[in-house]
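Starting off, we have a lone chain in the form predicted on its own, written out as structure tokens.
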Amino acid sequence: MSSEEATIQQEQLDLKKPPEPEPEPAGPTSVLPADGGVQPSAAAAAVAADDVAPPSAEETTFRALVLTGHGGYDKIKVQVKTQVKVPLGDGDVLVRVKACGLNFAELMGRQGLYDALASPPVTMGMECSGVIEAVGGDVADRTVGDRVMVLSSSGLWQELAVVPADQTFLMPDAMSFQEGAALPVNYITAHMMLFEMANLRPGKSVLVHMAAGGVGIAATQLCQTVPGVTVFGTASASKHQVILDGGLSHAIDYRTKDYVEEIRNISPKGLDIVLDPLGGSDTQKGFNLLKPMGTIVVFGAANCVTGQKKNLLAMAKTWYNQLSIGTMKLMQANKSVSGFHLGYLTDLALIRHTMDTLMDLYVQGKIKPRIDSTYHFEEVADAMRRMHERQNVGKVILLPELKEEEEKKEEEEKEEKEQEDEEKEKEEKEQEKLAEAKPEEVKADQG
């Protein structure tokens, strides 16, 4: 898994998915609940893949981002899915998606490097935010109109999604939909690595690679909730001021300097915790940087992702240089090596507990997702390119809403503001005219 991580396993119904010519304007026909969402897989099994919906069946359409094959940016297409409405399953909710998070895992998934993602064609997306439009049976703690964040293994890059209610999380009133889509994967990943695996305590030192990315910023903010923690971060020089302002103690330009040497100059004894999303030789370097009793948490292999498509040479080099260590050496070094992959974590109670903690921190103002940029579904290639080329500082967000609709909305808001400004200006001129009038004129006007 990579530095922008995946989450809970969830079966996302996509019935009647015949082989699609690439790209079809309309995606496969599947099943929506009668009150408007994607039916869970138990109900899906009741409908054969070659069944044809009766002519009287009500249908709905929605847009989705579908990975049509492994390769470059052109392999992700915007498709319009047509789905038949059937009753919503027990325990499920229908979510109208407002914003989606882009994670590094999706870059790897597009290249065929992410095992947790089903084979194409598949709708991608592991986190989103939106509004509940319908609830199924046995759902007691969610109601229509609730603003929620959602976690899933995939299937959330679409305008409508049905998910188990226990994979949704209520958003604080002050949280925007963009923040809601930016928080779950990055902050759960960072929190569990720091506090569940590495046991972060006051006075410790931490190295955060890719410190300007979603997990990097989340980890930096979470480190600040513990007194006296020193945070080292690697990032390109152009991002240093932003991440230093965000609480990083020491920023290191990994492109022009040897980060190991820089850290040794500042902290000769080494570090207590290293968060490693890179893999390969960087894992070995991180292990060597640890103090006795230190911990390295490996949670990605970003060094495998170089070009647009799968790079076998980069993969081979990464795995050849990967840290390999025996238990005896670990005992002698008094160090620990951990691995974290949110996509394979099935302890939902732990995940929910972590989200509760994160929501408390958000409400207290101690954490806040940084939104780097937003792109509409039609611009997904540009969004992926920005992350792939390490240009982002914070989270890249995808918006299901048609770009034309948002532009129209912005134009209407602009016209409304201009009208308000004109009326305000007119009123101010009237006041100025009144103020400049002679006292007898004022009296006459008021008479």
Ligand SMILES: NC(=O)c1ccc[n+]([C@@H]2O[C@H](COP(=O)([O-])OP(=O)(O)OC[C@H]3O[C@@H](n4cnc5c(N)ncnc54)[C@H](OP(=O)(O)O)[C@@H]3O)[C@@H](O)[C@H]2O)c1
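Bear in mind the structure is a predicted one, so any value in this text is a computation, not a measurement. Each form is matched to the other, and the largest set of C-alpha atoms that superpose within 1.5 Å is called the rigid core. Positions refer to the first chain, counted from 1. First, how it differs from the form predicted in complex with the ligand.
Once the cores line up, the CA of Q419 ends up 2 angstroms or more apart between these two forms.
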Given for the second form:
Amino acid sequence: MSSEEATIQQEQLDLKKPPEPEPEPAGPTSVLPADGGVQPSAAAAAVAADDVAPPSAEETTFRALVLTGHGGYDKIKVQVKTQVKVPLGDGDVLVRVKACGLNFAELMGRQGLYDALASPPVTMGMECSGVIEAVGGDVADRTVGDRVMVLSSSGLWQELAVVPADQTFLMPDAMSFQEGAALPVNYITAHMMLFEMANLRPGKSVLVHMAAGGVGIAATQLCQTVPGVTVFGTASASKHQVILDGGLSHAIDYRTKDYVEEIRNISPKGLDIVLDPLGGSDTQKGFNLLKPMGTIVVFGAANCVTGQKKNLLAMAKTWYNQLSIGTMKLMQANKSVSGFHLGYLTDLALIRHTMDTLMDLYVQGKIKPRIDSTYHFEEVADAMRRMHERQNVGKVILLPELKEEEEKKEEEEKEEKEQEDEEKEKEEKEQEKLAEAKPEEVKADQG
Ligand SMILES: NC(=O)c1ccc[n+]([C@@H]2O[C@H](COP(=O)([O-])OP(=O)(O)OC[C@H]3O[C@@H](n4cnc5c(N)ncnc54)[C@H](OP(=O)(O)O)[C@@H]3O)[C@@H](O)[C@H]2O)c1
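Switching from the form predicted on its own: structure of the form predicted in complex with the ligand?
Next comes the full complex, this chain leading.
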């Protein structure tokens, strides 16, 4: 078995289905099975290589972003995979991926700090949007041509992906593919923390760290769906105007100011809810900031990450300073501490219910992912650098389409538009000429 085949078998979804029967031999309606975290219906048929011969009629090739080892940006490579076409498994759909979301967890995964990602080589990607190209047996509610968002533990940063249909979510007509790729992880996380765990209600106060990031913007928008909620947010100073315009009540530059002091100045009694993606000493600070009956939700350890490469000192510091509290003390404090990790949440019914709620909010115009920037697969290092260097305001998107292809398409569209405009102009001029002409000339012309 090749190492890639082994990978394909390792990359199982958290949301597992019962084992599937052996696939039928490839027939006329056959499609390829994708690897990478998504259901490998006939994974053993797959082969991947950097240099591949042209595919035969029974094969398909597609590009994927593969983590080849833990470390810096160079560890993620665009690989061309060749797979033998076989029929889709029951319950699966084949998705032509149009856009993918980049998450902070993927920066950590590249460094080897994210347990929910299988060991390299592994195809990365927890969310994408695209179009269904084929449907397996036992799939009643998806058809070819459906525009969908997809959620998985990994394996979605590739041009083609086979996924269980129940991990796809129909996109509203008005939603772009980039928005579709930006929504699932950030908004499900923010929604579940605020409404399932912290029971957000009118008049409450919330602290959102990384307020200009993907989850931060989602949380701020969701807070605004409840009347009278005050949202404090920490972010780099250059991003404050955008997040204040987006509905944040108070923006704090954590790089130059003590955010605890700033919050106490505005709200001396403290806060009702703290969302903590940082870990270490910030969890302790967040806990202390809570009012009685308040809740802190711990959902990340960004303090472990200081740059491109793994930083053992930062990891040790974060671990050493983490909040440690006995249950008796917790009881006396009248506070709650909870943890959230979407990668370990296997309740698909709850996820689907949350996505339904989010789609209603999207259609009503109450939530809208903010796209920071887009990068092509071959620019994945630049995309990750943008996040590491704390430059993004909103979501960073990866596009499977080759940069040249996109430029060519844009050029063609431009030419088409110019031609249309020219024809329209010509037509308008002719109409004007006709209108200016004397009635008898017109009659003569027509005669
Ligand atoms: N548990 C879960 O299920 C779950 C799901 C999704 C995300 N998360 C967590 O939520 C957090 C946000 O994730 P995201 O994907 O939305 O990313 P993001 O917020 O877009 O991340 C990038 C931004 O975070 C801020 N930041 C703070 N500390 C940083 C650091 N050490 N390195 C780089 N940037 C840092 C920077 O902005 P400023 O300088 O402006 O603050 C940066 O622009 C992460 O901790 C992530 O692990 C958890």
